[in-house]
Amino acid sequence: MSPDVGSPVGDLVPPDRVSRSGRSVVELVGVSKVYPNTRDAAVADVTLTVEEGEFFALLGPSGSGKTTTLRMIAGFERPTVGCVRLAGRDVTKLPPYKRDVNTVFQNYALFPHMRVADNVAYPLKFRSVGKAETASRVSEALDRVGMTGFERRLPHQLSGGQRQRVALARALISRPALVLLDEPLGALDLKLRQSMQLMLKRLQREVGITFVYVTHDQGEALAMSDRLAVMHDGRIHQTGAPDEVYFRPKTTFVASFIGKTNLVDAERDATGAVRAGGLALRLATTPAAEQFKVSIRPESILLAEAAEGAANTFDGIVRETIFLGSERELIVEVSGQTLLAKAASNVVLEAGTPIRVGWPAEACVVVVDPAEQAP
């Protein structure tokens, strides 16, 4: 019988993998990948470390290089230049079957002619594991993903979410040091995706295995990961904890790709004063550049009485309101700038209504354009 959620892990994973130790499981050093007959690199000079026990997400739009990066970690692609290390060992030239890594694909990759139990047991066939231990580990793995009782079904007799759970059980049964997940929830509907997110995060914490998770969905990456790397055009723009990347973006791409933001052009004069059009802005720190962009998250903008006393306070006019159920979005014109703000769903403001807006100096985050970002 498996332990309850949140309890120490059982037989599925050795005890020394339960908690994050600070040891690196994945190291990419100056990794680039240029496919034959192409000019631009799919991945360009990526250096990255993933620690033992982390849930790490690679986030980016289609074509950003995240899946190619994952495939180089797995061994399905070899870097054009650079080094891939797993647990300190250089595996750059090793094939996938010689790496202590399992991959969960979006299409599940289950054997259609094999029953669930046989699919899950398959990785143990080549590891000299006895029948009794194999049966015990299959039962343990299926129990962890909530698939006990489905042992004799074939993949076509399962729903998409059930097939994904079986694929996860198969990935975990051999007790790998690392599990790679390539858009694993992309084929599921929204409600099932949300349920699977909770299950995946709970499962990863329970077994303590390092997960590297590829997704284009910002909500998934923010909700599930301990840390994430945001990729664009083959490069990593920023790596950090979800709240750090969200509230302190480094580039215009990160600021605009993750969630919604207000990006305004600003300039600093010789006295250090900062202006964005007709707005005199107060920032927490004086920017080094004379011209730059400032990101201000909509939820950082205070309204009406709440705005009084903020470092940046202005009079504006509501131009439009958008009802979203749990909240309202407000389009507010302030000194020639159009800003997006958020309000509670029960706040009703008609277009043309004057409103006071404000935000703290710390909410003004200086970001650089990706073209200006050093490789």
The other form holds:
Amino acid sequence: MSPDVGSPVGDLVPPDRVSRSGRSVVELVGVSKVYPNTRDAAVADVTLTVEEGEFFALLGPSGSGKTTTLRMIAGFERPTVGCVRLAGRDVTKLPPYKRDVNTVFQNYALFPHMRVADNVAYPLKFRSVGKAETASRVSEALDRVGMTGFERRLPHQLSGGQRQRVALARALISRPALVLLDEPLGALDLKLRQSMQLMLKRLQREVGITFVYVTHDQGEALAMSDRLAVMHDGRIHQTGAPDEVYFRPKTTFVASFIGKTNLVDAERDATGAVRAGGLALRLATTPAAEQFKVSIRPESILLAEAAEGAANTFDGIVRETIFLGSERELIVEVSGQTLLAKAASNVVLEAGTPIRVGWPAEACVVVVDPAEQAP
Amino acid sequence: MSAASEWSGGAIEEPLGERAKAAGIRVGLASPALLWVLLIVLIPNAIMLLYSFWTNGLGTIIQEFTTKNYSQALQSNVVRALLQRTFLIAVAASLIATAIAYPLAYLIVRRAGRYKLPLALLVVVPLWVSYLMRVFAWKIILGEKGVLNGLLQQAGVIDHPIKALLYSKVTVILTLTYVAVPYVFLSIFTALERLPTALYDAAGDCGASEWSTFRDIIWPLSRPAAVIGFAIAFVITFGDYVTPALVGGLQGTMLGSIILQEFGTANNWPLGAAIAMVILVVSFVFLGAVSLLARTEAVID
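The form predicted together with the partner chain is what I want next, because the block you gave corresponds to the form predicted alone; please supply it.
Starting with the chain above, the whole complex follows.
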């Protein structure tokens, strides 16, 4: 994200700047999944398109339907309604083994009785690939994930990170059009997860295969993906580039799930003036709704002299400061509203200090709650 | 440190004293089980072994070492014929039971959904009924005035009841198979239950059809359980004497019946003990050979 606190929104790149070939690898059209004996749909009316070469993340908390969505793309689950297309072909009713898709499973799902080389070679068994080519492709795939020399090991003789690499090699070896990854780093510790993130991203760029990546970790999704879809309660709340989703959240859920934000209840009167409690807010555009919430990212809030001249400026009082090492978080009270702001870590502000705060009109993002909007 | 313990990652070098202490704790924890094995398995068999080297002298046991019982047993045409027949009946019944229990367990684990446990219970429920009752039930089904003959007569398929249904080798194999199925099923069912469903998904994902998934992944991983199930069935059926006594007739007599006679009406314990020892040795050799089929490198975690 832009570290320039002065004009974070001004840097916003147009959402369509991601270079795409325009050919869709995955298309979900109105897909829903209702499991037997459950009331609520696990996935409700999901429509999305993933384009060739994209690193696409499905982001959401547990139970949001992201894994079910992935399993419907792979063919492990059949949608209750809707249509799944891979490379333009309707595959809704095809079993997994007839789809040009490979999956990296959350718990790796390596075959415990097969050595690393046999695990990786297994998909080639069903693709009439000769012995010599199989051998060269296995060593190439293991080389790509940095597992050369482990060919003769059994899965239980590998660490979690190593198993994940083998699973990845197995998913890549048949050169599918699409690789699905289901929380692939979920079981790894933080350090390993970060190095695996880099490896995955580099690998995806090298092989040019489309990745659909399920994660509940918003940092991971923002850092790795070209585009992402944020899911909650089986629905897609927003799809877009990471910076677009971060700076222009559409729903209260997206605003609060991704990063930290200030969400304030606001209302518009007949003249178009917007008030949030005691604050008169200036927005870039006049919202259509009368009752809504406004999301203001902490890093959009300018302090002291920097705040002067911003569209929204108020006098506030520092209530608390939290030292985070690389930065400092401030809790500032402004006319009865509590706002989270950020300052450099060398700025020392005592609680109780009066301070000017301000933010540009574009920093106020109107968000809605789709649950309240639904009829 | 060996290469193997390096891979497992969790192996920490312990000082020798600590290791001996840990071994002591392990033996201590196992001691009730060890005591049980000693009292119920080892001592009775040792007594049996001792008896097999003594002789019978008009109702008393002459405690002098001799191999006479063994030469008598092994030279007897009756014992040799019965040993062969008993072995074949036990192998046949165990094989058929495994062939029935495996697909049954596979279908219940893969296809039964939420009826999985109730169905598995139905397979095992005969074990709650006394062994004698279960065998006797077949007598009621297959007897001259039994259920099957009655049905066939009523349906007009036959005029007179078929006597050959009961008291034959086939009847014994049928009944022993029925007795063995729940045990084999339990062994296979628990093994298949333990396999993560992600393995089926992963195989399908690699391009394997359900049959290929079974052949390449599921069978190699569950074969040890099928072999163990087969071995349990063999142990149960090889030494059985109740089933042949109830439904076997002369055709279906097994070696267990002879041992029973020697310990009972014939009152020749040393000879009975010697024949029992022969059964024991044959079982050990056979199961040793069978256990080679149960070897696997896979560790499922």
